[in-house]
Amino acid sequence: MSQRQTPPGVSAAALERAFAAFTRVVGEQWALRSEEDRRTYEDLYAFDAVDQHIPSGAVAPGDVEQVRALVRLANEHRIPLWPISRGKNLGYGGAAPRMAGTVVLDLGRMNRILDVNEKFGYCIVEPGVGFYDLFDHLQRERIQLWMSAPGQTWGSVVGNALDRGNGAPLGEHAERICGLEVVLPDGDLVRTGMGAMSNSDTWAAFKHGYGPSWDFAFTQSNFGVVTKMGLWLMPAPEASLSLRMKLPRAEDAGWAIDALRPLRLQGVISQPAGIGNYLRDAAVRSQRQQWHQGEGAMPDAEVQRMIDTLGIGWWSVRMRFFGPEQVNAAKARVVRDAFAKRTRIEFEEQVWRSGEPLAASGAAIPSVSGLRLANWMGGQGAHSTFSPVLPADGALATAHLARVRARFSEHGFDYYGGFTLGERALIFTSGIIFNRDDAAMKARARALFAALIEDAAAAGYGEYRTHLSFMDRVAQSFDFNEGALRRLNEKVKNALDPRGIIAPGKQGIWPRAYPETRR
């Protein structure tokens, strides 16, 4: 670790300073200033050197009243600060802030359940809520609704939904925010939709208010800090019904796409699709060193040697159904019918009904064992996620999957990724996983990361959440009329926030106070 971090701009007595004024606030226990300290606050998978996204320390609020305290002093000390709500967005940057030297706004402390409304299908939570609690909390109390969450589930119930992260059962989990609490960069307060009435019922049952919707405004965004959630929930069904194919090739995954796509317009598949490659299963049940032992991508003759030992496909294409046992059955024979029109396998059904273990159901039962992914390749396992948008076409989809292999392939790495079917496009996600002990093989995976943004944006894709090494080559990419999305954003930055004290860089959102940070 080099010497301190300060802020662009910022003496390290000017720093000090403004600690002096965050500890009384939040007490000496909560303003943390060492080595230690910061290093919590690292990217862990981090591409580049550790020191471009180190904070210069860290303050952790333990209510909305601190947090407006510290607002208001970061703006008095010209101090930037970098809201996290538990610092576990693994391959997306994790708790590190984009520019080196901000303060991290740990919100962690702030772990309130404060509502779980069982009538209406809905949470209202705090930043530091994580899936852990409120599974747990749902579990103890008998409460009859079931939370989504992402493939790992260390993180933020609030922070995954505010990065637009997606999980199972519900897919895409910003859209199932309904109201937020706001402190302002100003360190004004203001509740969004609904809550704007101080004795309003439906804060967290009606997504709209009077006038503008702001909700998703503050999502990916950094025009505030967001201290409370409603967040919709799915009321525990009657059963489950989950279906899985093992398909052989890797051109099978576009005319699986072409199935499923009018049934997911149809409404006969009403949660996300799945379709993974044979890493997906490989990479948490074995290393590499088991199967390949020299440089470069695995030869397909070891792939299939691998894919035959496992006994997984090529890809493995998943969906579940969720309600009365009835209809699951009847939605699944639809799907059974449509894919028999392009191959005789068939589909592995798993039924469960209300009352039996949770295992099997499909609800989201936290877990992090996601995370053996990284150990993929040895040493200290780090990866992260190439995510542009598609449209639902499987001859776009297969084109491009083409695209991406080939760069995995030129940079040395396995391929590792698949698609999530939404209702009219695709999120196709690559996982680069490398060995951070290897500095070349660290180098290789951001020159690929970096060869992936040109050939989506190329063909006219975008990635709808990054790294934050990659933030502003991805928010360059959204180029229409000369970047006029990231001009627009700018405006509102510097109207809310002239002093650009929240979150500066994030998403390539650079207020004017850093003119010479942006890259």
Second form
There are 2 protein chains.
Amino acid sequence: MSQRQTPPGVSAAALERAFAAFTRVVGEQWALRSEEDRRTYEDLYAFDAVDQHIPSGAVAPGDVEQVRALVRLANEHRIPLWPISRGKNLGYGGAAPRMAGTVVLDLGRMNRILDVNEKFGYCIVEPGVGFYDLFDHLQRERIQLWMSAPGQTWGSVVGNALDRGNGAPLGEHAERICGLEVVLPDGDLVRTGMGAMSNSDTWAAFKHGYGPSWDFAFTQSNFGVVTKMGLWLMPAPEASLSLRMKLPRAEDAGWAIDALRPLRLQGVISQPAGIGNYLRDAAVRSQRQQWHQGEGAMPDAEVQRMIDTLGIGWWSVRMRFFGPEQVNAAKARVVRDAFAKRTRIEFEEQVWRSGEPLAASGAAIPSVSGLRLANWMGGQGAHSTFSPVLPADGALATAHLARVRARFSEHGFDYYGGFTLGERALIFTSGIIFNRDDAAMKARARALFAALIEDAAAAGYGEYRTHLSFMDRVAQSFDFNEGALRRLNEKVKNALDPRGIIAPGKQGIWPRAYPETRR
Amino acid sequence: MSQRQTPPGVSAAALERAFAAFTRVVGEQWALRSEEDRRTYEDLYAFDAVDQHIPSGAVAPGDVEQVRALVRLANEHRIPLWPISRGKNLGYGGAAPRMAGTVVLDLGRMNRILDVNEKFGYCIVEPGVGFYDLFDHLQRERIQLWMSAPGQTWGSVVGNALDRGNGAPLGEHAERICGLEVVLPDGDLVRTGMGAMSNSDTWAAFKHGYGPSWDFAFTQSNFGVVTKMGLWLMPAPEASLSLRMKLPRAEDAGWAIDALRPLRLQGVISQPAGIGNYLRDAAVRSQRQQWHQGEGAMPDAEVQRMIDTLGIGWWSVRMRFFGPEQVNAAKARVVRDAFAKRTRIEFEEQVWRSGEPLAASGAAIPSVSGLRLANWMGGQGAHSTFSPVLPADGALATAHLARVRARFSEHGFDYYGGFTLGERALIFTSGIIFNRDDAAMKARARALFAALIEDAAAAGYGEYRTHLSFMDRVAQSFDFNEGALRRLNEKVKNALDPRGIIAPGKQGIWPRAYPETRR
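To complete the pair, please output the form predicted in complex with a further copy of the same chain; the form predicted on its own was given just before.
The next block holds the full complex; its first chain is the one shown before.
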């Protein structure tokens, strides 16, 4: 067993004293200090030795007043805290802190659904509420609202939105945030937007309120601990219509992006459209060893054999419309007409009507079956996602795809990825799947990730999110005026959190208190 | 002539020295110090004596490096600056600063349209670019993009969006902001979002970037001086379809709001829908004296006579769809069906197709003819807008309408206003129109405004924006945890701007440097 890691500059005895104080707030049961407890919070999908991101313990408050008390004590004892909601940020670091020795502030016990307003289409939830919880609540209470969720849904509704996660049907979940309650690093409690009026009826109904608007500054942020979130849900539609098309060649992504962009811009397609490669279909249905035994990336011929055998496309293009049936139908006609100018392949269309089984509707139904992809390489599966943002342009996207695929091959990985089209830009995700028990493969995965960052930065493409191990590196790639945005972030960080106790190093933002850990 | 007002704690000689330094940066021509210059920046629509918001002069930089130099000098000389774009924030204070003696930082000379990207549907503009300029540019270059603009369009594209102005076709313009360049109060220069990567192609194409997202924190804000803005435009549609309905009674607003809300929530109506009262139609076409001679609000019988004579409704409900004709038609059918369950009145429908005269399209075409409304009361017209946010609920809206109308009558004003429906909330605007040469009427207008704030706060409704004279009062109404949001704003303000030089008092945010002016 490794010796207990303490935060930088904190002795084992000082940590003991802090935990004694924390325990008086939350009780013995919720001050978690055993080796087993600590391992619960490690990053299972770590690129590095897990001890680089191992906490010195965890503390789990039961309500906002306990959070405030813990934050005040952390200031007093100078103990850094890493807030997590449910800690399922898989592929980006899970529950683990950026800096070893940081104490995890586990908000999972704060799991109340405080309000679901069917009329206005929103909920107000605490960080511990999972997608499963929210789904079950909506079903049980027969509330005619749908949530949006990522592919793997065991995480937190709040945590996912704060980290700017994507999902279906609604795309970028942070865009649905409307009003936060935040414990600031000094223990003060603020509500943003209209919630700053104590008797407000519109906290979760109207964004921004009066004066500077803070919600987005608390996303991917270490400026405070979010304890409540208003989030916009969608009304359960009377119908949905899905369009899906298989495209046979890697190059087809280019024209498909160019066909989709004007439809997204006009709002004909109002949810993100996805273009995913063959491995996104194959990896949840099979393992690599069924198709290929050797080292290195699968050769093109074997990829083609797999595509043919599984009856999948090189790409699969998917979109869905939700709403009145006649509006969905009119939009689908416009999309089909636009694609008919580019290809003879036809969309597979599926219409769902309210009352039919939800499985075919496109509603977010909790599932973690997609995680099977992690088993692709065999052994104990792990994955991480590299996700730069590109203009929604076919030629740029296919040019960068070629660079990315070459890097995957060079490092011996099968290319897994695709494009999620926003209105003007696309998120180009590439998943690195590796066996976490294979140290050499893990090292190759890390080298691949680093190379991808460099390639993207050279092309002018920044990541919108990244794994703990690369937070500093990605932050460095945002280099305008010698890192002016980082200076702004750190100036505000130091003002709000002079002792640097909330999530030091999160997204490359380091408080003054931890200069030695910097970059 | 009044004596020159200096900023608090600044002697006339110190102000002279500062202006001498400013002049070395911008040249004699752009350091504006005469009485006539100062009067150019006063608030023509002031509720108070205009001298409460009179600047001690103005300085007009020609580029971002001059802005940085001026900001550094302002720190050195401790001179507060009030940045304006074009200063046409009429009804909210125009070009005038919150605190008398503040020097106006007039960004009107920085009027370059730096980029218009037709493919991705955005522009990057400087603060001096007016709606007229942008419209002319798009027309002249035959760019197939449309802007969105407020009713009166002589203002700045940037200034309007930063103040969270609304307009057509796109509603809340701040929602279209994508990437800012900001001179911070210490003279540092930051670019937000993806613009924080120096070679980024997606600055104005993808919102938020990496880490905490700052764009919204610079709206209605005094944290910096915005010098460039990415803004999303809409593609010129192939068609538009407008629906308009006159409703005969004040009570009709209730069911109309309840009919519209689910259509907004579902996205059938994707732009804000407006419900405006008779005076919004009558005041641009006539003056009060044509209908009524006496003091006090027009009696109901005369209002009805005016409505009948002009052939307008008590309310006019308006919405418009933009896009492929068949999609617009399908949406309009859904709206008509929903309204048919509530009324026998039918919508007037107008279809516009690309190539037909733009006037009928719903495109934002610059105009200030709407300003005629200010002449309603006779004399030198002025107006101000009271704009609380309510849940999009018919019963709540009509109940609050009754309170507001009673206040208007009580203070002797004719009710002017309506509702702009967002997806979950509505902005309930009431315009107070007064003769600025009539001191007694002006005093009544002020008293009415104050009463409206109190009534709204008591009901839990906060304003999303307000006039200089009421910025503190509205800020006070955001009272959660004894003004926690103000504490957060002021903590960040003091960290970024320790000498308090940028827009002290803006939206009730006062830097430490000006405690004496506080509230």
